[in-house]
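Shown next as structure tokens: one chain only, the form predicted on its own.
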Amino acid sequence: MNKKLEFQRLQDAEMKTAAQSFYTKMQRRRTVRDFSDQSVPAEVIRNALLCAGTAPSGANMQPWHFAVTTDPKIKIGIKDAAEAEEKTFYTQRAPEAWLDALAPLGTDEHKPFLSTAPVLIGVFLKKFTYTEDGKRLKNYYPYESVGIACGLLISALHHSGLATLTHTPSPMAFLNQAFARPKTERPYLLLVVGYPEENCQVPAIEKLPFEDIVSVVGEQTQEYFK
């Protein structure tokens, strides 16, 4: 059964202010690798995860699962497993071009933030959903859907005043055991969450300008954006 959409429509001036305000805030988002061990409010994490759960998904199958830990022993176990995989990656598997691209960021196989940061969120992708009676249902567009959910999660955490790091050790199968998730779920992302360490520094990177990331197609559209 459908229900009426409760859409909040804003006046043009309010829309422009809201859009500029959100962009200005998100423009300050940066990936952080030096985290404080200061705890963060659980309600902030809860609401950010609920925000992620509002993401659109193919046929509304919601093919994601978010596993959260603040447990020091579990975080250390994840750190040790991730560093073992990353050492192999940096010393054996990564092509030279990839290592050259990573060099300005100063990353290597050492991942102390995995045990220092107060919250780790394992994001898992479900290609299939299983009903209580064991029936297997296909999830449509799971990669796209989970990607959108992660974008909302990162945005919500930044909007709430927290820093994040998207960590993707390769391979990530150890996350299933660490977070006690079934093998039917595929690790998609490990999100590190917390406050930046005092005097934390980030690379002085720049984002591409509007003209480089957007194609304005058609004369009428060009007039629209003037």
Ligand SMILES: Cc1cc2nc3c(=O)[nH]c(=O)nc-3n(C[C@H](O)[C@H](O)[C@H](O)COP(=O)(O)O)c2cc1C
The other form holds:
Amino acid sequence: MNKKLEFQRLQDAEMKTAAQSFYTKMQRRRTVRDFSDQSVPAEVIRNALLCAGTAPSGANMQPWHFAVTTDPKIKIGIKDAAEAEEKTFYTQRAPEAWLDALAPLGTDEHKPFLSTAPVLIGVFLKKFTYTEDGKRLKNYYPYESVGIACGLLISALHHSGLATLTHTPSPMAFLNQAFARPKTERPYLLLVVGYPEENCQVPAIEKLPFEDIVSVVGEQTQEYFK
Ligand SMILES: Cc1cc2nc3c(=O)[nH]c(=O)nc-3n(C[C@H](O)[C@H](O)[C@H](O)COP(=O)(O)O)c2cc1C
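Having seen the form predicted on its own, the form predicted together with the ligand:
In what comes next, the whole complex appears, and the chain from above leads the way.
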């Protein structure tokens, strides 16, 4: 069964303005590591999560689960577990090259933001969907699908005026227990959400220019992009 697509066709001028202003807005997104403890409106979080749920996914299996908490006890539990894992990562497990790549970001095993930030979202990936009648259905392209959903979630939160940190404590198995999720779901990342602390600093990093991330293929295309 199909239904009519509700496509919103814009005029060229509107499209250009929309594309420019979205890019300008997204350019301002930065990963924040110093959060204020100020609470954020639940409605904003709810809509951002709904936005994540609109993501495309392999065979529309929607292989994601978002576990959200504002509970101080749960956040402290996550902080303690993450710091324990990260301590062994930074002092024992991380190869030298990885530590070198992280050095400009100034990250270490201390994760105070996990209890300071008002909202933590645990993102879980489901390799299978279990139906109510006990069937196990394979999910297609779950990694790609969940990655896209996370991109929408981060963009929606940024668009709504909130800052995020994409956190991947290594390993993340403790998140199943912290968020009371079954072992069949794989922790994918932990999104820290809130307002930046006043005078928050971020690493002075640059994004690659267009020419370095895009190849314009074919003479006609080169003409098109002129
Ligand atoms: C999959 C992924 C995992 C990340 N894990 C961490 C992390 O564990 N800790 C951290 O401080 N930043 C983490 N980051 C944030 C990156 O360091 C950050 O996105 C990058 O330095 C670019 O900065 P920007 O987000 O401000 O553009 C992660 C980002 C991604 C996409």
